[in-house]
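Take a look at this one chain, the form predicted on its own, written out in structure tokens.
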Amino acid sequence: MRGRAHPQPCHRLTDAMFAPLSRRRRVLPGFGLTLGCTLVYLSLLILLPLSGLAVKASQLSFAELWEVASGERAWASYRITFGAAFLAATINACFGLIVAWVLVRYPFPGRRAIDALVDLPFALPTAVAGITLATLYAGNGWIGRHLEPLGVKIAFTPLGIVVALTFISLPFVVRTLQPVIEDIEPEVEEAAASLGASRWQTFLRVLLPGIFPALLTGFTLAFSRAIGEYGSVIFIAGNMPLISEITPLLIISKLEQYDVVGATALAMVMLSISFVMLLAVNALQWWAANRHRPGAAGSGR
């Protein structure tokens, strides 16, 4: 009688099937030759243009640079566009943060369209963009003619500087908010509830923190996009010296009076200026996103 043949395994596992990540083909090429495309194309579209501006700036003295950026109507420009948008942008980290809220957590029928709304910015022209705000917040627009018998006049003033600056920076926030909040499971604020928590104490312990580092990247977005803008702003700001005009508006007029110098006198101020300003924001980032773990590592004394 024959013994039971006993089944053999069609395949056999072997240590080569769990080779090291770092001993298989890697689909993109090795770190040298990426590097290397990074940092030549970094160099040809940031770092060589910057290194111009700055050599150019370089022809004048250091007394010749600060009178041509401490002047009376280059202060008035700088008050004007930074203040304007750090407003715009501000406006847009709360209310944006409702668009994303409410685009990501109620159904409700024209959500697609409305989201689809959200990046018309984006697509839209910047001077079309300021045609159509300028046609609407005028004295005989369809907005404008209601508030300006209230003593609210937008068109040509500050004001729409703001106004266009909100417009073209929303998209910034709310498309960095919302991937954020999908991940939030709803669980959370009812679990926070359910623990007697208050809406508003949901939302300043359970939610804000892990949404906060997202609204500063947008806030950090849409205030750098805000600073630079210019189709949007010169048809509604009125442009008028002291009052509403705008840096890169005087530093085109300076470039119109073959001012060149001048000109990149104020442009390096606006770099240095964008410059601090972004490096205080990242270590603002920074603290946010690493404030909890010293605590955490003392935690289980």
Given for the second form:
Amino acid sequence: MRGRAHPQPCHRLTDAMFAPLSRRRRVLPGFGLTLGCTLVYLSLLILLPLSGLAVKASQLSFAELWEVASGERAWASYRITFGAAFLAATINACFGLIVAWVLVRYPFPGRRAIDALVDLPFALPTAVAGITLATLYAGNGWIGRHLEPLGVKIAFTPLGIVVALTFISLPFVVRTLQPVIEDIEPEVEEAAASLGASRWQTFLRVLLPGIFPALLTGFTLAFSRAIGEYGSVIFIAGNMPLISEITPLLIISKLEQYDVVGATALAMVMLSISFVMLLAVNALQWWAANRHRPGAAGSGR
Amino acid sequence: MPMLQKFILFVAGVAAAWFAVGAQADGNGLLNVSYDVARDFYKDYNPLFQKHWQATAGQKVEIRQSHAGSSKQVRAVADGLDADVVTMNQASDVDFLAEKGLVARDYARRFPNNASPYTSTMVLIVRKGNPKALKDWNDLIKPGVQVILPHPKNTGNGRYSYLAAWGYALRQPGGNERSAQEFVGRLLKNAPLFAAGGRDATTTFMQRRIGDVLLSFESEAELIAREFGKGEFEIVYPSLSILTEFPVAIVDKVVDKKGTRKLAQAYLDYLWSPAGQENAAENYLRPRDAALLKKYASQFPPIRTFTVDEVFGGWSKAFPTHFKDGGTFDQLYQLK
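Next up, the form predicted in complex with its partner chain in place of the form predicted on its own?
The next block holds the full complex; its first chain is the one shown before.
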């Protein structure tokens, strides 16, 4: 299955890195050209800007960097940014799984339309999303109107941030899961049922192990997208210091003061935290993929 | 495969067309880099100047506009955007360019009136009938009053609102820096949120019906009327407010390189001409021309104002004192 073929190309790549390229002739053509292309492309698009960031931030000594990154407001903003992003990614992992499952498994009228709808958050300018959500969830909005009597305020509170982040990161989970779910044949479920598994057991023991690595990938993508989001959040957050100020807003605030170095310092801190978290999720994914492989392969084939 | 070939051809075609259009737009002319809400003003002003330049110099001139948040714009100019002139809404932005050596240090004296062809002021916009009877700044710190304003640290309008309240408190009997900070602190406690920008604050107040009073430029009030109807709100002129200036400057480095100094000078000079001044008044910005101000008196009721220079010693002092990290705004939000 597609999801599990991952480790192999990696081995091939590491082999290639240690063995002289000229000595081995590959069966698949075009390796040198495409690898060169990949390296140049990634360097231009990702490594170059990132190293620029690092160089700019390195103008600060470690003590200064620490001062910029460890203020009360900064800590509060990390808590809000990472907390809201985590919540949003978790919500999307649950509901995105359901959406993907429904879209793949059940044919029904309007399925294609709904399928296309999932991509809208990708296409919509985030500021538009933020303004629309703020209007919907404000005290007199279509949704906020019904929540306010219950004492629930969403727009202009930290909850609003979660709503905005959930909106913009939904497609990542759904689009990651769809191909993997497509690969699971319905016969697998039938077999599980005929062997006496309950529905819940079928889901937990048979389906979930196969889906889990992709679910984690989707979660990670959604999470990292949500951490960096600025455009939609500032319109619904309320932006109160210590309460609903996200880290990207603090970065903008530094730029407003023409403090580019301070802004890059904050950005580096965010990037480092994200990197460590992504690494941790990748490790978890690797562990999950390996742990479940024998069981899943046994029941799947 | 023919399908794929067609697709590649299509993409290549689109790209070629894109570059062709881009190259065409890059003609010779003037680039005016400006702040966000000046769009309407310069949309009307540029044709006026083009006609004037055609009549006096006999040349057709193309004028390109760029509008966005002012500090973003200024940073772009510092990074190499070829702006011949900058027209901003806060001196601190032009100061930044002067520091970088792109604009003359004494830019404010190169044109009359502190290089600001028109002004505006901060007013209080309240709901129809003024149900909470808000008359002046000191009504805004009463408990139970909700004040809507853009982020005081990160936006131009927000900073002007902040300084307006500060200056008012300072000028009250017995007022000093400490009482002013306390006053502003109480005012900000009444803010349920900080809007992302001026227009966002307006939407929050008018459409989402949050808050009792909106702090805004006088020039924005007319726009609100056009959008939401005149009967929906009232403008309250406080007893004292801040005079907001909109400095313009020639970007020396760029005009010397492009050889457009004469044109740029004429373009900015013309802002002070009768036609330019009248255009300001028509866009609800207070003209410097006293006679015109009188002509549009119904639109611009007299109001007592102070400038940033008078009360704060200029933006070069006001900005670090109040809006830099650790400034008076940040001090209001420190955990004790």
